[in-house]
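First, one chain by itself: the form predicted on its own, in C-alpha cells.
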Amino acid sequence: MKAEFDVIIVGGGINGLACGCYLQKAGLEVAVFEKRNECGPFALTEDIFGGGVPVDTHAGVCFVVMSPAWADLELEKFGLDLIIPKVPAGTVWKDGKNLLFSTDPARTYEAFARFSKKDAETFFRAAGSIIPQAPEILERGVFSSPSEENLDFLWGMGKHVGFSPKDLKTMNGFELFDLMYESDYVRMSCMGGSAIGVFGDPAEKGEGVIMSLLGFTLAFGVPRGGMHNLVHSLVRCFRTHGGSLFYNAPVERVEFENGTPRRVHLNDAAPYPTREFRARQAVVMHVSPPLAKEMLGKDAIAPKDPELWGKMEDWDMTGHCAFTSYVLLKSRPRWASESWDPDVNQCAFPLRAWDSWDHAKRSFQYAKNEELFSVAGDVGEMYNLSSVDPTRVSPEGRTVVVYEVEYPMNLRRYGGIQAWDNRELTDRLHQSHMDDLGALISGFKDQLLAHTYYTPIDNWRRNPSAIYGHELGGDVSGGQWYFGRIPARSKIPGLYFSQGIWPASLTHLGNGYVAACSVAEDLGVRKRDWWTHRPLDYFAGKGFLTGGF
C-alpha cells in the first residue's frame, strides 16, 4: 500500500478534489483523503422521497460554467453534461408578477421593460460595459488570490455604473440599486441575487457593492441527472491522471517535521492497515478553518504565523447556514405569475423576493438582528430543475421543488443552536416555506405529495467540515471578508488551505483552482499547455452570452 506522496490532500469535497485534479493532470503524486464513504458531501444527488426523482440535496445551482476548470479539466470528457437553462434564473412575487433572466437578451430587456424601459436601458447599459470585461473580472477579482492589486481592480468596476472607487467603497448594494433603478420589483429581482451572499454581504459598504456587481458575471448551468455528476465527473478526472483517493479516511492529525507539516495520522476508525501517510512536498487542508485548527495544533501554527493562528480561532460560521424544505408533486409546477410572463414554467432558478423593497430592507436588518421569525420565508432560492432536465422527472411524472433560505444561525432566543433540533420551532419555519410556495405555485395543494426539510444542524451531521451547516466555508463578510479569509498559501512552508479562503467554496470550483495555482507555481509545476482557460471562456466558446444576460 503507497504511503508516501507529493501532495496530499485533507478532505474530499468538491473543491479539494479540483485541486487534486490540477495537482495530479501537472505531473504530481496527490493523494486524497476523505472522512465520509463518498466525496462531494454537499454535492449530494438522492431520491429522498423515494418516488424516483433525483434531488440535489444542498448544492442546487453549477457555477462550473464560469470556472477555468471546466475546460482545463476536461470535465466533459470525464461525464459532465450541463445542460444551460433558457431562463436560468428570474424573480417571482406573490401578486403575480415575475421578472425573468433570459439567454436571450431581448428577451430579458422585454422583462424589465414591463415595469420600467428607463430600468431595462440602465440595466443594459451596465451589462453591456461589464459583460465583455467578466473574464477579466472574475480571473483577478475570483479566481486569484486577494492583492491589493486586485482589490483596487474591484473597486474600479464602479465606472462600469457611474461611480468611482470611493463611492464604492462607502456605499453598500441597497444605496446603488436606489440610485440606479426607479423599479422597486427591479431592485428587489436584483437585489435577490446579491442576497446569496456569496462575495460579501449586500448590505455591508464596500463589500455589498462588490458583491452586486458581481452578480452581472454569474453564469450557470444544470448538471444532467443531478449535481454529484459533477463530483463523479472529478473523481475520474483524478483517478484517470493517477491520483489516490482513501474513503472511510478521517484524519486525525498532521505532524510537522522541521516546521513543515509531512505526516497525515489517520484515526482508528480508519479501515486501512497503515494509518500514517508522509507528504513529500505539500499538505493542502481542505477542511473548515476550526477543524483544520485542531488537526495542525497550535503550536505548529502559532509560532510561525500567529495571524493565521488567530483567524482559526475567532473563525465564524455561523452566518450562512440553511434551512431547505423540499416538495414532492404529482407533476410539474405552474407557476401562478405565468400569466405575467409564461416563461416563468422553464425558469430552473426561480427567486421568492420579498413583498417590496421596504419590505427586503427591513429584512436584512432583522436578520442581523437575528429575528428568525420575522425573517421566515423572506427571500429564498427555488430550484425547479425538472423544468430543463427531463431526468428530474419520475416514470409517473413527478417531481420535486426545493426552496432553500439562509437563517440566522445562533437561535438565542430560543435556547442557542441546539434549538434547531427542536421540531416544533423547525415545522414553523417549513411551515412559512409551504405557506410561500402555495401562493406561488398554481393548485399547489392538489398538486402535493410529500413533503421534509432539513435544517442547518441536519446540513451539519451530513458534512462533518460544514460546521453549523455552513455552506461557504465560514462567513464571508466583514472581518471574513476578502483580506479577511485564510490564506491560500500559508507562511508556513508546504501548507495550503482550499477551504476557508477567498473565493468562498462554491460549484464554481474557484477554491480549489486557487489552491492548486498556488501550490504548482511553488512546486514549479503551474506552466502546462492544457491550464491556459481563462473564466467563462469556455461557456462563451459554447456559443451562449456569457452572464445570462
The other form holds:
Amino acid sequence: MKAEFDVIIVGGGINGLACGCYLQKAGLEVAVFEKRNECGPFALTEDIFGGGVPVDTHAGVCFVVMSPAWADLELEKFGLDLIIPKVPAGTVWKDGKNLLFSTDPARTYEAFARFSKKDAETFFRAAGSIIPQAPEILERGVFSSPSEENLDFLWGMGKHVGFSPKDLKTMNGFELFDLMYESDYVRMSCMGGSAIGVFGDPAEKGEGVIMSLLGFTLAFGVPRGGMHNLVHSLVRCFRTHGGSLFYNAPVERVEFENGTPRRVHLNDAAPYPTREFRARQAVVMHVSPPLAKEMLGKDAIAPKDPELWGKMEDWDMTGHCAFTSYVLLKSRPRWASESWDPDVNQCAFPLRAWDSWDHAKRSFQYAKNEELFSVAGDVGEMYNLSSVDPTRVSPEGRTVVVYEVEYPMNLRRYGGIQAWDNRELTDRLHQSHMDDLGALISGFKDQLLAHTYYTPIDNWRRNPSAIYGHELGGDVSGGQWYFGRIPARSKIPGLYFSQGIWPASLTHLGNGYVAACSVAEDLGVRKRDWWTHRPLDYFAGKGFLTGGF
Amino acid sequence: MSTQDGSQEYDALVIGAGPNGLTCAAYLAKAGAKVAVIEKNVESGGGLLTQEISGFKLNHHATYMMLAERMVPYSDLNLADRGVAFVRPEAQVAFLFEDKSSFTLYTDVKRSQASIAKLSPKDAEAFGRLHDDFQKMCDAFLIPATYAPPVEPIEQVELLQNADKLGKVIADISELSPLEVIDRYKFADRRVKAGILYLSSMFGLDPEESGMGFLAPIYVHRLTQNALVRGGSHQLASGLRRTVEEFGGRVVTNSQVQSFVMEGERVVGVRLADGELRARAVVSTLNPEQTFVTLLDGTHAAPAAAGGQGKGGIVAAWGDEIAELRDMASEWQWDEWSLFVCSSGVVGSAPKYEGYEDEVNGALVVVMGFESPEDVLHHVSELRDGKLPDAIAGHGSCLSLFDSLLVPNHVPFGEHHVLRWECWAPYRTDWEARREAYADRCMEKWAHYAPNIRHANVRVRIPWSPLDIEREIPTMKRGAIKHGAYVTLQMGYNRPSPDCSSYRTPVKGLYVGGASTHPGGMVILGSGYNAARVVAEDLGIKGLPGEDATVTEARRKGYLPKAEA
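Got the form predicted on its own; could you also share the form predicted in complex with the partner chain?
Below is the entire complex, every chain and molecule, led by the chain shown above.
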C-alpha cells in the first residue's frame, strides 16, 4: 500500500476533506486519515428513529453557498444538491408572533414592518449597504487568515449601520441592536441569530458586533437527502482527483525530521498493515488543538514556537454547547404562529429567541454564570427541513423537527462536565424543550410519535475532536477570538492547522479553505484557473442576492 | 452522476454492491477488466452494514463472520492491506440455563470439552467426536466446495461415495436433517443437545429439513470459529470496495438498475434513471425475482425506441427459456423466518450474568432461553406458522468487549458498550407497530440473566425487524437473510435453478452471482468469487489467481470433479 504523500491531513472532518480536495485538485498527492468509519462527524445524517426519515443530527443547514469551495470543487457535480428555501429563517415566539426572512426582500420588509416600519427601513438600509459588499466582507472576514488589514476592514463595517470603527470596538451585540432598532421583536430576532453564530460572543465588546454584522452576509441551502451528502460530495471529489482516504485510522503521533513534520503514525487500533506514513511536504492538523498538542508533542513544538505551544496548552474547550432534542411527528408540523404569518410553515430554520428583550439580556448573564435551569430552552435553532426537502418525509408522511439549544458547557454546580451524562438532569432539560415545542407547534401532543435527545457528551462521542462536545473545536471568544486563534500556517515549516483557526468550523468550509490557501501558496501550487471563485459569487450567479436591497 | 463521467462501455457490470457483488468486481478489476458496480443504496455493502450513531458502531445485520481469514478472497485480494482485520474471541458461545448452569464453547475444543464435562462427561466426549468429524468434513470438502462451482447432485454423491471413508460419511449425512446428524452423536444432556441444535440452526436453517444435513457440520464448526470484522462489519465491504476502486473499477451508489439493455437475444447493458451503461457481461447479485421478473419485465416493457425490445420482443425471441426463468423465480421459496436484532450503545458496564460461572461473561455469543432441544424445535415450529414466539429466546453479544473501535473510546466518562441482541423472528407486515415493544421484551429477557444492563444509560437503541431488513436491503425479500430458503431444491446445483447455477444464465451476456447462487449467503464471498471466474473465462480475461489449493486438494481426493468445469 502507498505510504508516502505530499500532504497528510490528520482528521477527516468536512474542513479537513475540503482542504484535501483543494490540494489534491491542485496537483499534490494528498492522504486524509480519519479515526472513524466515515468522514464528517458533525455533518451527518442518521435515521435515528428507524422510521425512514433521514435526520441531520448536527449541522442542519449548509452554508457552503457562501463559500468559494462550492464552485471551485464542483460539489454539485459530485452530488451535492442544495435546495435554497424561499423562507430560509425566522423567529417564532410563544405569544403567537413570528418574524420571517424570505428570499423575496419585499416579503421580509413586510414582516419587519408589522413590528416597526422604522426598523424595516433600518434593516433595509443596512442590508442594502452590506449585501453588495458581502463577497468582499466574507473574503476578508471569513475566508482569509487574520491580519491587521482585514481586522480594520471588519471594524469599518460599522459605517453600514452608522457607527465608527471606534464605536464598534467598544460595544456589544445588545447595544448595537438596542441602538439600531426600536421593536424588541426585531431586536430578539437579530440577536437570536447572533447568539447561535460562531464568529464570536455577541455579548462581548467588539467581537459581538462583528458577529452580529456578519449575520447579514450569511446564506445557506438545505442538502437534498441530508447533510451527509455534503460529506459524500467531498469524498467523491477528493477520490476522483486521486486522493487517498484512510478510515478507522487513528493518528497517534506526528514525528519530525530536521524540525519539520514528516511521519504520521497510526495507533494499534488501525487495521492497516502499515502504520507509518510519510509526508513529503506538509502535515495539516484537522483536529482540535488539545488533540493536536498530544499528537505533535512538546519537544517538537515548544522550542521552535513557544507561543503556539502555549496556546495549545491553554486552549479552552468550554464555552457554550448544543443540547439537541429530536421529535418524530405524524406529519409536517404546523406552527402555532401560522395565524400571524402562514409562511412560517415553509420556514426551514426557525429560531426560538427568548420571550422578551429583557429576558434575552438576563439569559445571557445566567448562561455566563452557568445557571443551567435558568436558561433552559431560552435560545435555540429549530430545523424543519421537511418543509423544503421532500426526502425528509417518510413513506407514511412522518417528519422530524430538530431543536438544538445552546447551554453553558461547564456544569460546575452539578458536578462538572460529566453531569451532561446524568440522565435525571438531561431528561429535565429535554422535557423543557418538549414544552417549548408544545407551545410553538400546533397540536404537538397529538402529532408526537417519538422523541429523543443528544447531549454535548453524545456530540463528543461522535466527534473525537469535539472535546466535551464543543462544536467549534473550542471557544471562539475573548482570548480565542481572531488573533487569539491558532494560526493556519505555523512558524514550523510544513506544519499547518485547519481547526482552532479563524474562521471557526462551519459548513461554509472556510477553515479548510484558509488552510488549503496557506499550504498551496507555500508550495507554489495555487496557479490554477479553477481556484478563482470569490465568496457568494456562484450563489449570486444563480440569481440570488440580486433583488430589492 | 451515475452515467455521466467517463466512458460507458465496460467489460462487466455488476448489479448490487453487497459482499458478493464487490467480490466479483474486485477479482475482475484486479485482473484488468473494466468494471462498474451499480448499487441502489447510498452506501455500498448490502448486509455488511454498520451504522455509527453518536460514536457507537452498530452492525444492524451481518456480524458473526464464520469463515473470516479462511475466505479465499481475503488472501487473493490482500484485504489485510486494505484495512480488513478480524477479531476472534477464544470464548465463542456460552449457553445459559434457568437453573444457573451453563456451558461454553471455545475455539479450543479441549476447553469446550472441559466446560461440557461439568454438565455431562459423556457429552464432552461426544462433542469431541462431533468436533473432530465436523472439522475434517469442513476442511476436506465443505469449505473447499464453497469456492468451486456446484456439481450436479447425483454426480456429487457418486464422487463422495467413491472417494474415501470421509467422503462416504459426508454423502450419508447429506441425506439427513441437521437434527438427525446431531442425533448420531447421542447427546445425553438436554442442555448440551439444545445448545448444539441452536448452533446448527442459528441462521435460519430448519433443523428438521431433510437433505440439509451437510450444513450441520458447517454451521456448528464455524460457530465455534466466529470472528468480528474489526471496526464493524462494514469494514469488509469497504476493503472490497477499495480494491475495486484501486484497480480502476467504479462503484456507482444511489443508482437503481431499471432494466437490462438488449441487443437481439443478448444483454448488453443496464438502464439507469439517467441513461445506459453497456458491457460485455452483466452480473446480477440480486434475488431471482428481481433479476428474472422485475428486471426482465422492465426490459420487456421498455419501448423499442429507448433501446428496449418493445412489447413482446423478449418473449417472442426466446419464449420458453424466459418463461421457465420467470416460473422458477416466481416459485422461489423465501427463507421461512428471519432475524430480529436490537443494537444499543450504552454507558454502563458489560453484561454480568449473575449466578453463572465467570467464564460466560467473556463469551462472544451468549445464548439464553433454550432449556432443551424441544424448546428449540417448538420455537422453530412457532416461526414456521409466522407467530411471534411465546417466550423470547435468542442470544446477546457485548461486541465492544472484543473490539474497542466499536465504541467512542476517546470519551473518558464511564464505560461504553455496544450490546447486540439477536433472535429468530417471522416476517410480518405489522412490525412497524410492534418493533419497539418487542425490543423491550428482548432486552428484558437479556436483563433477566444479566440484571446490571437495566442500569445502563442507553444513548442509542435501534431495533431491526425482518421488515427493516427488507426495506434497507431489498434483495432480502421478507427479510430473507440468505436470499432464499436452504431446501434441497434450492441448494448447490439447484441454486437458483439448474439452468443458472453455473453462474451463466440462458440469456446471453447475463450472469448471476449473489446469495441466491451456490454456496449461498452468510458472507463467505463464494458466489461472487465463483461468478467472477466464470465471467473471466467467458470474456477471455486472464490474470485471475489460480484455483485455491484447498479446492485442488479436494479434486485430487476425488470429492470434486477432476478438472474445473
